[in-house]
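The chain below stands alone, shown as structure tokens; this is the form predicted alone.
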Amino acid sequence: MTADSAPLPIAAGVRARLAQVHPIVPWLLVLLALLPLPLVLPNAYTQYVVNVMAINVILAVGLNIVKGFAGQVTVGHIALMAIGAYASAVLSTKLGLPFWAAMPAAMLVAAAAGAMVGIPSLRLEGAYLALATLGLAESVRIFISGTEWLGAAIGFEGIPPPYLGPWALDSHYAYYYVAMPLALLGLYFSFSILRSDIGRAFKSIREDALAAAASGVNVPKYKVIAFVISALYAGCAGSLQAHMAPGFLHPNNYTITEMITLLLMVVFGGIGHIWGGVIGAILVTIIDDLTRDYYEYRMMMFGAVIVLVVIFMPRGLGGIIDDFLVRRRFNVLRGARQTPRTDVHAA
């Protein structure tokens, strides 16, 4: 064995040891690494933006499940977030439920709404399904705007923050320790779903629904499941948004503008790419915050970015990352195969 070939068995041994580690361990290490983040942020507003990033990550990952994994065209995901947000607000203010009970209940309400959204997907596809989900989004917003006990056009206020024993997590610094772990948990479950039989069924429907049905996949069942899982993520994000300081919701937070922003996160990060969606959610949240002074031109800029990404980066940032990793692995394998041949000729 030469000096050049010695690292190969070592690298193989390291990979074998890492393969024996439980999949949850890397996520726990990431959680520990992110815990000190609020200590280095300069002010509460920056911490608020970071919390919004965590909520948007949950929202983008959920949309990627139904759009990227299952290939269903939907532009009404923001309505499911609104349903989760207002359900959590009503349960906590009207019924007195704590956040830790209101959030799971709101997720179930959003999941029921997601199942109802998924039913039209059994007969509608493409632009027709997009129009149906867009109509749902506008219907939900108009319903909230005209309902007095939901705050109507004035807004819903007085939503309590989460409590951890006697301590209220009402500051943006404290709320980070609620939003960030839930974002990591959502990411972990999205990877688990992608590797499961459900994830493989989603991808088969995305590639060709007729071929998937011919192979034994229950296409209607998995289409509805995709919408339900995506709605669970949206409900979680909506509940987090509702209980974050100042505890106020307004129907104008769930307009077509917010839906376009959410679509940009997924398209820019890469449709069907989980890590790309995370990167897209973080970058678009930062861009959205920096361009608030140019409100009149934001949608024009976001629309232009979506068009340019679709033309020049159809797989988004996630596709660029995948191409880089594939090229690097190819170069490593090619170098590993050429090294023994060089040693044989030298001998």
Contents of the next structure:
Amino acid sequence: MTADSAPLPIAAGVRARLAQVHPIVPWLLVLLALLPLPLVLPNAYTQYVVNVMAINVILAVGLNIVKGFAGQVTVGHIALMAIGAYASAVLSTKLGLPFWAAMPAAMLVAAAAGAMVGIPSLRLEGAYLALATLGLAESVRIFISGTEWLGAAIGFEGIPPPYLGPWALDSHYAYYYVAMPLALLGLYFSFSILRSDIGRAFKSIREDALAAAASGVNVPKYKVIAFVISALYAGCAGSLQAHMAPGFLHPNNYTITEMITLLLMVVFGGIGHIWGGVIGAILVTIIDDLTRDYYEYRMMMFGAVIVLVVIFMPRGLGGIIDDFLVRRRFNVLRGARQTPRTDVHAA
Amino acid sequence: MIDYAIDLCIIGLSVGMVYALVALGISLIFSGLDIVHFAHGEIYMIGAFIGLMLFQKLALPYVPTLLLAVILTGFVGVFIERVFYRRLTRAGGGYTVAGMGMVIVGFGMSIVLQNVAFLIWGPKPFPFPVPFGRPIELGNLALPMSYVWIVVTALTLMAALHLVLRKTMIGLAIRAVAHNKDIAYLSGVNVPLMISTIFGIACALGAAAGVLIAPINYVQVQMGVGILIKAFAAAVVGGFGSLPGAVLGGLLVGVVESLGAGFISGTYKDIYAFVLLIVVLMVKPSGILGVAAKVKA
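Show the form predicted in complex with its partner chain, please, because up to now only the form predicted alone has appeared in this conversation.
All chains and molecules follow, beginning with the one already shown.
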């Protein structure tokens, strides 16, 4: 309906040519195009913001899977990120695992937590699920800030950066080459998931769980799968956040404020629209950074934008983009069919 | 040991009364409008601040402060409902996509209200000193008067709500709206007005809870975040949409939390309510007094 439209508004000829090559080729081209980005960025701080952007894209894409595709109202996604981040931190500092082992392990831990969030979703719907996930998120944060060996309220410090052979990827520039490919990979997988039978099952559950069950979709199974997949994304984002340059985690990074920011990315971009979510994540990260000095006004603005977007623009940016594409395609078709009458409906 | 437990139970019951008031509001909105109001914690916070302003700036005595704060916050609630929520509820509430929109809007509204309050009153916690007099001696327990006030006021408000819902025409109309909006409309009930009334009453109850807890805790901008989850836990434990259930759930949450903080660990005090919530959701999602069929109010 919304999400599975054409990837990017590229010219029809190029699209026809791309259809002949393997679907991963355009992604590799994008990867190549994004590789020299650190060269044009003015300073390390901008690079840091770009890395945060990549992490937020992973997070928003993951949230979109459970919220947009499968239609499950979860507001505790930030807790899964916290679990991933702290799991990765503990594994790499206490057990001495390298980043490349700690990150998949942290993703698995987050996925287990995601399954535990998903199991209540089998019995709970809508608002109840929102409550349960909100409660879980707050509990995780309170647990972290009350537990000594997780750094309690002081924070968890000394998380090592990833090593590539002898090189420590401890600068923001080097970290970009970890975060950006992972973000693209996540994006690629989310399209694959959406196109697969799992994605179709998610969408059928979103539209009508009862009808989906009647058509042979194993609703409980796919609900849990949706939560697990989105938790994998959140765990990956959390792990990336943990190992980024200062190597420092604080429970206050996972409050309701952060959840609102994350929610804004998905809502503003359009729930259930992958590219919308990506654009939302990038825009919100930029705005978040530009308005850093106006902390109190910023959260008020974010909240107000969420309220107004849901009321007046329920499909978000993605909806606007879709409408634009559909209208353009329609106009092209009409123009091709009715060439003699262009004077009447020229616009 | 037993004394200590009784002490904890008494504290838990009186704090539970406050949870019950907030939970009543949430349950009332749910039963009337089929939506979950995620900004109710902030209504409670704003009620407490309005009470504080009346108490300090206008130097009113406690009881008029309570009443005025309750009425003013009720109107704040009606305003929010009319201006923002009406557009969504008109499209149909419930669990569907409109329900998800409502959850998100409530979330956004809560952050907006919190930051508006932050701009007005700042991050500092304010004391709310009410001279209640000496604690009551019960055997070897000393019961502070503020707890007695909470219990008495909360019980009065609950009784008043019960009487309004059961004995007056407005109460009948509210219950009709909660049961079926279309049929209520056909029977001549002014449904939009009743929805506003429900919202106003719910917000007034939240404000009462805020003003009641203020003399024990401080009044601060963050106070709405914690109570939201506890009140939700209370509402769900008792059975969502059931008003006696909300009261029972509130008391249960208060006692469990108080006993947990006293006997297990005070650090994780805020988690016990959630554990109770999860257990109830797993075992009996409809809650203690909830019924599987959709009979409400």
